[in-house]
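Only one chain is given next, in structure tokens, and it is the form predicted on its own.
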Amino acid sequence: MEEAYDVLIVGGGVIGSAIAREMSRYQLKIGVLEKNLDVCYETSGRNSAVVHGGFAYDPGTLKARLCVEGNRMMDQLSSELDFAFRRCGKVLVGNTPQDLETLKKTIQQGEENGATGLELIDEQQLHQLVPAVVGKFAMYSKNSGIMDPFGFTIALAENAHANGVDYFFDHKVTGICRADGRYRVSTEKGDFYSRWVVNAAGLGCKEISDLLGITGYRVIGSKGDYLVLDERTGKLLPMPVYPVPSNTYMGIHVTSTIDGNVTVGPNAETVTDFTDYGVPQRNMDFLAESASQLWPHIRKADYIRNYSGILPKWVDENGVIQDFKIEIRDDIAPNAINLVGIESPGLTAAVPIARYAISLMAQREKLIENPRFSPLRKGIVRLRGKSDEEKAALIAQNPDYGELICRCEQVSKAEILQAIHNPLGVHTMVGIKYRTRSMMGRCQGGYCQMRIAQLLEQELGLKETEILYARQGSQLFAGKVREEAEG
């Protein structure tokens, strides 16, 4: 049967899901084609998880404008979509006269961009905010914050889905052609048809742009590695701590996370392989050594994990990083919204980016509001952080809250079951992890991973060989060891 849509969005990460959610405000049939098995396996889930203030970008750019807009609306989005966000502030720490001049210029640039709450603070004020930091002065951005990037992306996607958007996972786009006023979008699972196509492919943006016929963009990968420290370090870092930035790079920083860990990084390496997320030992050593100059509390005993992320940066012929590109090329690809080089601050700016893209569409056809649209979404109710009385009430309502599956992160069976039966139909181990924080604690799944796999088998009727860690081909089990031994 032919799958026909008003809009097909290529890419279901934070940008694609934000566009899907904002487009569902209108009477449109919308589909999202995502090559992975979930919405946050690439750049959307592999970043610093910082809500930026908008001071780091050249005045007049989309990055500056949309970042400031995204920062201002984050409280409302967090309330509507029920994801974790805290406006904790951020400091950029300096020591030299040159650092001081750079920070003064950064404040001036931020104010030109419309950012607020920026001020220079002295050493005493700095150590009142972050006692453990090393520095003589700092720029304090009180409106910066931290968030759960997995929760944000998943919330956007679930809200879009609840408002009628169809998600198709494991659907890598292989071709796009236009005929008779509509597009045929070919995937490895079949063809789809649509009046509009949106390129929100992130790391694949150049490939999809080329398939649309909009060629010539040069997109490089900027890979950043991170260390994750145990939660016991979190009390020493109430807000993210950055060095004084350069013109193109914010530097290796130390970031408090929404759940109490600390991340160290990123470095920045240009890469051509957009699938290699390995973190070499030399890079971990470099991160620790560099960041210790700002925050001397990084010890190998506190390392619990590392990870990396890759940003798609659009650069010119001289390698200079360019602004976000959000365009409709009526002469080449009418009814196609092309987004290229959506890197940092894309997480902060996701919803304003979506609204900007939709405004281009609205200039070309009348959009009719969807009277049934709801901006609200409720996430999984977490046991962790609740008072004893609140825990007792949850257990009384649902006894599965009384059984802990993940001890490190205090994740109950009730939460795991809600994640297994998530609205998007994701059933990988990492999909459960991102929805509950199970397997994210000190033991990294040593206690809970097999119990979660067993619940996946029981709840979804899966064979052990059908349980995937994250992607196709990532089976956890090859079969039953005892049955093979008996045979």
Second form
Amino acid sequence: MEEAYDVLIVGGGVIGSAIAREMSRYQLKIGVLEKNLDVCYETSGRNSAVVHGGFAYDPGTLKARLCVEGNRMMDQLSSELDFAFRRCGKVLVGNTPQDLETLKKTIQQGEENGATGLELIDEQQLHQLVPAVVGKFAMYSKNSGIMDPFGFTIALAENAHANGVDYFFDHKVTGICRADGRYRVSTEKGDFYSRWVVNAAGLGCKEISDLLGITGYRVIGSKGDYLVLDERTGKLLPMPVYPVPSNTYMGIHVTSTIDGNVTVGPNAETVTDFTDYGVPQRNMDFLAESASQLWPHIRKADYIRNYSGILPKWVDENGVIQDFKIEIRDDIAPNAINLVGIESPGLTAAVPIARYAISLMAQREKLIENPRFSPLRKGIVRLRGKSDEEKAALIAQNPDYGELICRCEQVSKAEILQAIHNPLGVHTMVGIKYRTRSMMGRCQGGYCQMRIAQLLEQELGLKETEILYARQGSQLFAGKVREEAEG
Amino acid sequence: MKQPKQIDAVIVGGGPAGLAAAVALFDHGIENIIILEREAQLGGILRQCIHDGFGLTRFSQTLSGPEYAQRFIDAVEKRRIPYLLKASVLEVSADKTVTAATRDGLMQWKAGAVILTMGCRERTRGALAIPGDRPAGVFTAGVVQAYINLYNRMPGKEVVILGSGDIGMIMARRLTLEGAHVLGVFEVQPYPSGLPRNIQQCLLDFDIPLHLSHTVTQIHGKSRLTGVTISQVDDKMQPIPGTETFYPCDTLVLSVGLIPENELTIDAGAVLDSRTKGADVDENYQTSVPGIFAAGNVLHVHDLVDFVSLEAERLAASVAVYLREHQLPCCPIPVIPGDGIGHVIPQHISGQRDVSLSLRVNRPFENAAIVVRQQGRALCRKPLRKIAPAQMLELTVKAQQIAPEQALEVSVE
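Condition change, the form predicted on its own to the form predicted together with its partner chain:
Next comes the full complex, this chain leading.
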């Protein structure tokens, strides 16, 4: 029997999940079609994880307005949805008279955008904020912050799911066609029908836009590589440190992460393959060299990992980067909300972007509030970071909290089990990693991955050949060593 | 939370070092002790080392890892030395309070001495910063060993091994015996990093090629590994353009070094040696924090478990003195690694008693000697026909030779 939806959202990243969550405030039957096996495999999980202040964008743009709004609501979102966020501030560090002019203009622009808490500080003030940084002066943005991008995206998706939204993973959309006043959305796993379609496909936004018949967008991929440094270095960096930005690019920065690591990056390379997340050697060397001029604590001995992310940028025929595009083209694709070029600051602005998109829908259809909607969601309670008394209480309540699975990040069996039985039904190794931080520490799963794979098999009744690392086809094992009964 | 229990010594880790320390400490008359082990069994990494070759030095017998461990576990059981399993130590503080998570609750001990025997971990792809895609199928050698020997899981069928560390070579043989095809072992340095006996028994005997001065320069595959690009490197270990060769494979095994597991040591405030990545210790194996001691692979990575046991027993003798007399002789004389030496343990000595130095060279030598000097004066000399970084060396310096206060310098001449 065919399932009919009021709204089908293509893409379950931070934007698709924010739209799903915000739409579930209304009486609508909503489905999310996600081609990957989890919600933050692409741009939503591959970025600097900075909550931006909103000063870096041209006044009057959606990027400026929605970023400032997103920054303001982040405390409330964090407490409603239980993900990690810290308003730690950030500095843009300069040295030359030209840098000073740029920073003054940045403050002016920020204030025009409605950003607050921006000030110029001298070298002494800078060193009080970030002792090791190299620079003569800086712009300090008090309201910038850092967050857990996996936690945020998963929280939005889980809250949407709890409010009735269906998530379909491994559902790549292959066709969209409109007939009899509704859309048929085809996937490799079957067709779905819906009155409304939302294109929140991120890196796939042009393809989906084309499928809707809204053609002509030019979207380029801007790939950035990052190094991840050991948690020991986090103590030396209380907030993100950026260079003075150019018009189009924020520059290579060092970013404190919410979990105490430091990330270094990104560079920016235009790419055409939106699935290539490899990090070349020369880029790693370049990142370390470049960022060391800002912050002299980057040592190869502290590398624990590297990663990259790709931003979908909508550009004009001259290659000039455009604003976010959020539109309904009644002439071509009625009842379709088309989001194109949602790049940075998409993470910060996700919920305002969602609300803006929904406002376009509400101009065309009366939305009725869902009386059962709850904005609240609880995440997995972590052992780490708790006081001894709190740890003792957690273990007394649930002895699985007393059994550590991941030693680097101090993740207990209780947390792994909650992650394995996550509400969205994700069961990849990376899914467990994003939900618990297991395997993210300095041993990179050397100690815990065997136990996690075993628990996945046991808890979900999976065969060893069904354990996937991240994507379809990423089997962890070739099989058993021997077939006899296991003791 | 309950009050911390008073105890003479807490031993953090029930692997070979912890077990040997516990038994020796007990035999020195220190009986109010406990071993805390995070796994469900004692034995540490030896549990997954089912190959033989353990105990040749100590027992003049070749044992498997579990057999070697069992001798010490039996000794612990015989003495009824208390131990807790599935107990993960969360914190060791400078005042020697040890906090551990167990299924029965959060537990604390206030110890007279803390013995750190946590072992080591493997270097990873991320630490090496190997470029390329990030598919499934890239494992460290110890993880592969655990999957095959403890979990009955076959990680892959077509295998490339990067690094000629001992575990990597042992896994080359193990994977071959289990039906996988090992394409080769590739080592970035111009000499092997594992022991000669493993090159013979694990590679040559199985026709597995060893390629020196080669490294992986690209990892391929978006889901599961599809292959690796391997390049030759020059004498500065930089890849030589034009030498790239693609090897199709589904598994890449990394055996690229071990790092002492010193998170608890650092949190306790102990000073580390940047060469060993372990604690800076004196001849009593005492760290810079009084009453906190370290031995085994957490102190410096050993070649043979026999020497781990021996080191832990020496540590136990010192801890027994410390617990009885509440202090140990001052160790003001630094021991400095000179030319050709990778590291030396201990880093400080008293000069008042004979001391055994454990060390490794930092490159291979032939027909050379390890010499210990004090202000240019040779205190002892050990000639060796062949010395490789894979082997740990030990030499004893007599107390009567040592002048007070001046540093000892160890070098290859």
